[in-house]
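What follows is one chain in structure tokens, specifically the form predicted on its own.
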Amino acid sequence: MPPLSILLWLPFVCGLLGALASAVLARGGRTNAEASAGDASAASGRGAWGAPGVVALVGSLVALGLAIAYIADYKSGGAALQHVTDTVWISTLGIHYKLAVTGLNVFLLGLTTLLFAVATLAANLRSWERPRLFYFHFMLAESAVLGAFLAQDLALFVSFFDLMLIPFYFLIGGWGREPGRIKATIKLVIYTLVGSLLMLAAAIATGVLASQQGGGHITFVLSALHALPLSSGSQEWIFLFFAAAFLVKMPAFPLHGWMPDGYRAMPIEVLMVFSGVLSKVGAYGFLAIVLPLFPQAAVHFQTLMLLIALASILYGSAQAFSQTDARLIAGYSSVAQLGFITLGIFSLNSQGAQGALLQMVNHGLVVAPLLFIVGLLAKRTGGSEDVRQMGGLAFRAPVLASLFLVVALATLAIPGSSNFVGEFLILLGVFKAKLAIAIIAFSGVVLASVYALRLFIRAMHNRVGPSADSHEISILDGAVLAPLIAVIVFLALYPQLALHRSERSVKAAVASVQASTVPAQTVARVISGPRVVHRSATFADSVRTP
């Protein structure tokens, strides 16, 4: 297998080459006036499938092929870190350029490369102003997300986490929809930048405090930090800083204030990867960083995090049910689904965490085609994304309606889908942790069926909208949806592929948390009565009264 750095930096290099090559081709042998006229022609609609887009598409497809190869090559019974790249980056600060494939990130790599590949294909189906810059930022965003998933050094993770913000700042501010793109950009930057600064302070504190236990040698390598646990007091405030950064990125209630404006302003192709992939970086950070490094704080704040997750489920579901803007229905449904993911992670047991990891993949596979379909529906209603202007669009579009139905049924986690497996494992884990919260969380499952079916029925059936034009999906649009639908169906038939590869890493992620709860639980069992004492005879002998 090639080094992970190739997978990581390939999209960025292709975006850069596409921008430079197209600039040379555009200006070679022409005057500045002619070149400017050519750029204007490209922006006016005749520039689709230009050099920047084609090079970016090729790079994203090669990255997808590499990610599939890493999934196929991953040994679930092998080393915890596979295909490791470890080079000292800043020796004075103990920062390493360390990358690795684990059970936690292997399918997230596949999700990232798949969604960027189909979104790049979708972007090639339309023309953009300043296409060289657009595809450069788009490919930089893919490399930043891959870096966050692959990083095995805390400082490196923070670097990629912050790098993700830069290309999306330009993608929204430069190519977002009017009105409101500037307002959306500012709100997104303020929210995420505050969270990022808190996380940066927490990461530095983690390395410095851990070095005091490691003989004064500072390090940010995750495996080394795991062997240098912090005191419970330090863990608690650092946990809150990391949680703030991750909850803003997801987003979770009540830190979702940037979401409505951001979702309205983003181009659909950008929103597909933002909602499908970037939100998962926060959830992944909880599993890969927070639980292993700050287990006592995770236990201490478990109830708080479960309540935040529950509030996100109920609030997101209620808002999705009441919205008429199709984008915001998808946006608030994402808040609810990420609430389920947070619920599974902070069940603090392997069933809930494994369900959460599977649901990260499921949600990305569902929300990306859902948003693309919203864009297709808007083209059939004169540009309106209001569900009240739709209706009857399945009349001459049975293929589009069928694809939409598959996505809608997966969204509501119908039995037989991989989403059902993910939610079942999450609720199973929460039942073991907090019964009352699990019972209330079931209402989110019911509400998901309401808003998913409401969106499908209002768009596809009933009376034809006043400005609706029902026509079938094109072959190229179908090429964007087909890979996503195929993977949704495949995981529905064989979810064990993802569960088997992630099982060992998930158990390792929650092992520290479970170890920190064992003493208190054991004492409670001993005190509770002789029937439980028999199950822990060794410990009971040590506390038996004379």
Given for the second form:
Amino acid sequence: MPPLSILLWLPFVCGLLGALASAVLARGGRTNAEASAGDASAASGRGAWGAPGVVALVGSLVALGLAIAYIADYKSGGAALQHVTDTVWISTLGIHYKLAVTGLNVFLLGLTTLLFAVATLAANLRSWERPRLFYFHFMLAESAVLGAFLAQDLALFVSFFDLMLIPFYFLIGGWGREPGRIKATIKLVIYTLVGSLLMLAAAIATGVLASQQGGGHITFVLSALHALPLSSGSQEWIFLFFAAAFLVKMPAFPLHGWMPDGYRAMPIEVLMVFSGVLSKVGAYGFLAIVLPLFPQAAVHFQTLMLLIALASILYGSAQAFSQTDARLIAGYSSVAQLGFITLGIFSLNSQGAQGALLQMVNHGLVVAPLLFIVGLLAKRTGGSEDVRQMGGLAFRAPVLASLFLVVALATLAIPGSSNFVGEFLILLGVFKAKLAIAIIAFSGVVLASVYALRLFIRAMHNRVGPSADSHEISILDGAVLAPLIAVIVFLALYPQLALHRSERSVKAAVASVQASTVPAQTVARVISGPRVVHRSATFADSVRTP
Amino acid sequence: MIPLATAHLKGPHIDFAGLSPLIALLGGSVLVLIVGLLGSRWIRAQAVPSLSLGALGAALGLTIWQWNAQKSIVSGALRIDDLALVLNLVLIAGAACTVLLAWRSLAAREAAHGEFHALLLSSVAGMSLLAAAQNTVALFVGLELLSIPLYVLCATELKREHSLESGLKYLIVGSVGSATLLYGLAMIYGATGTTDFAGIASALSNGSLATDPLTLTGVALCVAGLCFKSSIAPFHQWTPDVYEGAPTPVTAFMAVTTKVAAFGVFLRFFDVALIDTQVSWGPALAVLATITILVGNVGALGQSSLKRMLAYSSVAQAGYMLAGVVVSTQLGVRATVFYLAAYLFMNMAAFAVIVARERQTDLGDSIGALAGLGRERPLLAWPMTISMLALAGIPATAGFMGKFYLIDAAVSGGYTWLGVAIVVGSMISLGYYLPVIAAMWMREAPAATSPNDASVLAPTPGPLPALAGGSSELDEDGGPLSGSQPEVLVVAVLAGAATIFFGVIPQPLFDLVHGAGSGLGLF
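Now show me the form predicted together with the partner chain, since the one above was the form predicted on its own.
Then the entire complex follows, led off by the chain already shown.
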């Protein structure tokens, strides 16, 4: 296998190459793309297929191929960290450039590269003003997100976590929709960076305090920090700072203020990856960083986090079936779904956490096509994304309607879908942890079917909307949706693929929390290695799809 | 008789090697002044700046030659150690950028090139002296040598009222600051009986002098005086007005190099001479740092003038750096020096772009002058973008590394809350850095802007009365300033590139500042 750095930096290099190469090519005259921008946007639909876009597409496809290879190559019974790249980045600060594939991130890598490949394809279907800059930022975003997932050093993780927002700032501000694109983008960035910067302070404090306790040289490598647990007092404030960063990113209920404006302003291709991938970085951070490093605090704040999750589920669902903007329906449904994921993580047992991890992948796979379909629907209603303008679109577009139906059913977690397995595991986990919360959370499952079906019915059936002019999905638009739907169906048939590979890492992550409730001596032993964690191979198998 | 006398008289030993960077700067200053008197316009406009660049280059070379010297010179008044040498490098780099930015500027022309550059070089000499000072006399001499030329430089755009106002304001406030500091130094001398930093430290370490009211009053006055100089709240009120009024290259010079010199003194005076009174000034400075971070960042919100915005931002940055002084550990010293170097790159990139835009549009330093820059002139827009992101502390920039190091130092020194104050400040700062980026990349250029139409820059049309002190050249023509300005572009691009480079590969800079901390004898 090629080193992970290739997967990590390939998108960025492609974005840069695409920008530079076409800049050189365009030296002769004014750029092709710029000249064609005017008429192409008027024609809308026929894509630009300029050099930067094609180079970016190739890069994202190769990255997808690499990610699939890593998934195939992942050994469920192997070491906790596989394909490790570890070099010292800044020796003064003890920061390592350490990347690895783990059971936690292996499927998220697949999700990220898949969604970026699909979104790049979708972006190629229309022409952009200043395409070189657009694809440069787009690919930089992919590299930054991959970096956040791959990083095995706290400082490196924080760097990528903060960095990934910057390309999105440019993408939304530069290519977003009026009105209010600049306001929305500044709001989004300030909201999310406020959390991230608090996390920066907390991360530095973690490294410094842990090394002071250990008496050694400062280090930020996750495995080394894991061996140097902090006092519970420090853990608590550090936990809150990390939680702020991750909850804003998701977004969770009281911290979602940036979401409606941000979703409305984003170009749909950007929104696909933003909603599908970036929210997962927050959830991944809880699982990969917070639980192993701050186990006592996680136990201490468990009820608080579960209540936030519950509030997100209820609020998100209620909003999702009262909104009329199709984008915001998708947006608020994400709030609810991420609520479920948080719920699973903070059930603090392995079923809940496994369900959460599976649900992260599922949600990404579902929300991206949902948003793309919203974009397609808007083309059939004269640009409006209001469900009141839609209706009866299925009549002339049966293929689109059936693809939409698959996505909608997966969104509401119909039995048989992988989403069902995910939600089932989450609720099972919470049931064991806090019965009352689990019972209320069940209502979220019901609400999901209400808003998902409402969106589908109002858009595709009912009376033909006032400005609706339906036509069938084009081959290229279908090519964007096909891989996503194929993976949804595949995971529905075979969720064990994800469960098997993640099981060990999830258990190791949760084990440190469970260990923190037993006396200190055993903590050290349990934390010191995954070998203590007994692997029950039967668990994943026990979850059969009906 | 006379030969006999000289044989017996032994003058003090003068270490010319140690003094050589200072000699190069002061010699260059005199040379530039004389050459500036020559008649030819070409000599004044081209040879004079070239000569001052040459003097800075010589000082740079001599500084590098002195590397690892570790010695005291001028009977212990100055110390050549890694801290002094690293600060010298930063100062010289900052001054060289200023010379390039001022090459075609109105300020240099109105002040007659020779005088402008002579003042600039002598101010740098003062800073260099300050960075090496080992007793309170050298400290005060350095501070005045730094300040007095700056008062004049601020007022070099003779025909613009704001420039004159800025110079006058700076003169008055600066003098109050100097007087306060001098008073404080006198009190410390009164309490300890010595002007030497090491002497003060040893006097304070034994006996009850450290809690003596006279000492403490002296320390408090010194804090106030130095806070005036490095614009730390609540002594910062002059900063926005002076920065906005001064000619932009001079503002860049003030923003960067005076900070370097002032923090050099902070480190030497507080972390060496007054280290035993740390318990009394440490918490006070920590509170000042927090106030400064908040006041600077909140003040910068909503400013439409870029120079004013950067002035408040420099106040905030001073607050961050003060955190490194407060902890008084080697790590703190290193973090402060690292941040000073990063600060040089970040600010020079921003000021270079402002200088370029001032000459290209008639919007001056307003944020509107940047609208649509990303499309029109990406080579200017990128450095500005990088600079803003770095000042806000975004990863992959030197600013992020600097903040990381400062927070690291604060937490290690037991001032975790100060680390949190730094990130809270960064959060507020996004509120004014991001709109600048938005203006460049997300707004259309205003239709009224006519690039390269600099004739509007001539303040008032028609013949002007000859000014006393102004160069005769100015009275000859007040015509358009510039077409192309490659040297400004070079500064912007190099500073922007350095900001990214040291954000991705910071280890060389870390190694450079490593020795700076060890020299002070701290933990």
